[in-house]
Each structure stands twice: as C-alpha cells, then as structure tokens.
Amino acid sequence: MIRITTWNINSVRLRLGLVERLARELEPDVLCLQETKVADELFPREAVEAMGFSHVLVHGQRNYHGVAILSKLPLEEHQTHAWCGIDHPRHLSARLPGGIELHNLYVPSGGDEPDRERNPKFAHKLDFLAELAAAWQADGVGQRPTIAVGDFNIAPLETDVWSHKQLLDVVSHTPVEVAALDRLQASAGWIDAVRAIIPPEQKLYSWWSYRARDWQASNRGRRLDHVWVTAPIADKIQTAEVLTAARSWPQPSDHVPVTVDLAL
C-alpha cells in the first residue's frame, strides 16, 4: 500500500510545523507540495528528512510557485518541466518503486478575469493545460502506471463548488477551463481517484478563501486539488480523503491536504 498526499502549502517555510503535523497524523509515504515559495537552496531539507522523508526533490523559486516531492520511498528519473516557454517551477516528476510515474503539478491560477484576450494569466493557464495534454498524449502516458497530483486550480464538477450557478463566470469553474481540464484528463485516460471513492454527487471542497471571515460558516469552497491515476493502476485505488480539518489548523493554508491510498 502506498499513501500519497497532495497539498498546496502556500509557503513551506512558513508552515513547516503544519507539514510536520500532517506527516505525524497521516503518515503519507509520499507528500507532494505546491506553492512552496522557496528557492531550492533554501528548502528545509533537514527538517523534512527528520520527518521521515529521506528522498526529497524540489523545484522552486523565491516567493512564487514551486513544487516538491517528499518521499519515504526511493525516487528515480526525476525531471522538471516548463510549459509555454515560461520557466516557472510548476511541474516535477519522478519514478517510484515498481516503475510508477508520479507527476506533481501546480497549474497557473489564471488571474481574475476569464478572458484570454484581456487577461494574459488566463491565456497562460489555458495554454499550459493544452501543452501538457499534447505532451502526455504524445508520450503515451496513459499506457503506463502513472499518478498525477496537485493544485490544478480548476473545480470541474458542479458539486466541486459551493454554487455552480454563481461561479460559472468565476475563474476556476468557467466552462472553458472545465473543458480544458477535460481534454487534459482525456489525454491519458486519467481516472479521478478521489471521485472514484467519494461519489460525484457529494459536495466536496479542498480550498476556502482567506477572505471569508468564518470559512466553516460560509463554506464557500472549491475542489481545486486532485489525484489522478491511469488505467493500468485504476483498480488499485483503495481510499480517498480530503482533510477538511486542516483548514482550521494554526496559520493554515487556504488549501487542505488530499490523500489517496493505492494498493501498490
């Protein structure tokens, strides 16, 4: 059994104590972080190694973006990937024991206006997804045992947002973004591991804005964080959990961890 957790930590150094708490309470074998916001040479390697993660891969920069894979299992053939000719640290991949590919993604958020002509950030988000889909399809990723996790910054289902109707024009749930994510999913025949366990009819969120005075009372969430697997390991999905309680931890991230157990 392999337990994989993905979490947009929103500054790993600021929330290192929360990472330690997660490692202690959930005991993931692999922890994929996004928005680490730290240059590689300043990543707190010794601290995460002390948590049991003896294999650490980082791809970051100061103050913005950044992804990391913390693993108790050996990692091989690691690669960084840049899309759209923009050298942002948003995609890191490696190979787990048994030849399992693992991709850790931090998809661009897309800014505030869902118009690619007026908003370059939104255009970048759509182009990022399109380039990645083309690459995965060309590489035959769907034919291999592969896992993709991360902050995809899109809530695709009506039940992935607090109000489908009110968020149709809000970046992260617009039809054009959902269609782009659908194409990415089709590029390798990805299976949404979380929704394979938690019924699509059930409301489910992994992000709540800092702007809410009381996030629990308003519960205006979105499911932006995902775990996907390809068909060769789809039958290995055992459990899935969104750790909603982490949104109330001290100095929390606005995202919460998402965990999937795979019988690998």
Contents of the next structure:
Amino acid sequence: MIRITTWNINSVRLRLGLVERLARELEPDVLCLQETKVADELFPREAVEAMGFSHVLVHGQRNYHGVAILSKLPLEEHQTHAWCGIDHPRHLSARLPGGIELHNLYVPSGGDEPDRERNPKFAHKLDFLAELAAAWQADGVGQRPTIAVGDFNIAPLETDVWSHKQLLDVVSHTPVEVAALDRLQASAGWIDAVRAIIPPEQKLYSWWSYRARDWQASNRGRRLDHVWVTAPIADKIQTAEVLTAARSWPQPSDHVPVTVDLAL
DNA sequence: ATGGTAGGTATCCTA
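Having gone through the form predicted alone, I am curious about the other one (the form predicted in complex with the DNA); can you provide its structure?
Now the complete complex, all chains and molecules, led by this one.
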C-alpha cells in the first residue's frame, strides 16, 4: 500500500511544523507540496529528512511557486518541466518503486479576470493545461501506471464549489477552465481518485480563502487540489481523505492536505 | 459592488 498526500503548503519554511504534524498524523509515504516559495538551496532538507522522508526532490525559486516531493520510498529518474516557455517551477515528476510515475503539479492560478485577451495570467493558465495535455497524450502516459497530484487551481464539478451559480464567472470554476481541465483529464484517460471514493454528489472542498472572517462558518470552499491516476492502476484506489481539520491548525495554509491510498 | 487576508520580500507582487 502506498499512501500519497498532496498539499499546497503556501511557504514550506513558515509551516515546517505543520508538515511535521501531517507526517506524524497521516504517515504518508509520499508527500507532494506546492507553493514552497523557497530556492532549492534554502529548502529545509534536513528537517524533512528527520521526519522520515529520506528521498527529497525540490524544484523551486525564491518567493513564488515551487514544488517538492518528499518520500519514504526511493525516487528515480526525476524530471522538471516548464510549459508555455515560462520557466516557473510548477511541475516535477519522478518514478516510484514498481515503475509508478508520479507528477506533482502547481497549475497557474490565473489571476482575477477570466478573459485570455485582457489577462495574460488567465491565458497562461489555459495554455499551461493545453500544453501539458498535448505532452501527456503524445507521451502515452495513459498506458502506464501513473499518478498526477497537485494544486490544479480548478474546481471542476458543481459540488466542488460552495455555489456553482455564483462562481461561474470566478477564476477556478469558469466553463472555459473546466473544459481545459476536462481535456487534460482526457489526454491520458485520468481517473479522479478522490471522486472515485467520495461520491460526486457530495460537496467537497480543499481550499478556503484567507479573506473570510470565519472560513468554517461561511464554508465558501472550493476543491482545487486533486489526485488522478491512469487506467492501469485505477483498480488500486483504496481510500481518499480530505483533511479539513488542517484548515484550523495554527497559522494554516489556505489549502488542506488530500490523501489517497493505493494498493500498490 | 466592494473588499476582505496571507507570505515573501521590499515598500509591491502573487495568490
């Protein structure tokens, strides 16, 4: 059994204590982080090794973005990827034991205005998804046992947001983004591992804005963080859990960890 | 319709 967790940590250095708490409470074999916001040479490597993650891959820069894979299992043949000719550290992949390929993604947020002509960040988001879809399709990822996790910054289902109607024009849930994510999902026949366990009819969120006075009372969440697997391992999905409680941990990230167990 | 908070860093950008 492999337990894999994805978490947009929003500064790994500020929240090292929360990473340690997660490692202790959930004991994931592999922990994929996004928005680490740290240059590779400043990543707290020793600290996460002390938590039991003896295999650590980082792909970051100072201040913005950044992804990392912390693993108790060996990681091989890792690669970084840059899409749209923009060298943001947003995509890191590696191979787990048994030839399982793992992709850790931080999809561009897309800014505020859902208009590709007026908002270059929104165009970047859509182009990033389209380029990745083309690459995955050309690579035949869908034929191999592969896992893709991360902050995809899109809540695709009506039940992935607190109000489908009120978010139709809000970046993260617009029809054009959902269509782009659908094409990405189709590019390799990805299965949404979380929704394979938690029924799509059920409301489910992994992110709550910092701007709410009381995130729990208003509960205006969105499911932005995802775990996908390809067909060869679709029957291995055992459990899926969104650790909502982590949103109430001291000085929390605005995202909570999403965990899937695979019988691998 | 508006503005609300957070992090890293530098006095703003990104989310």
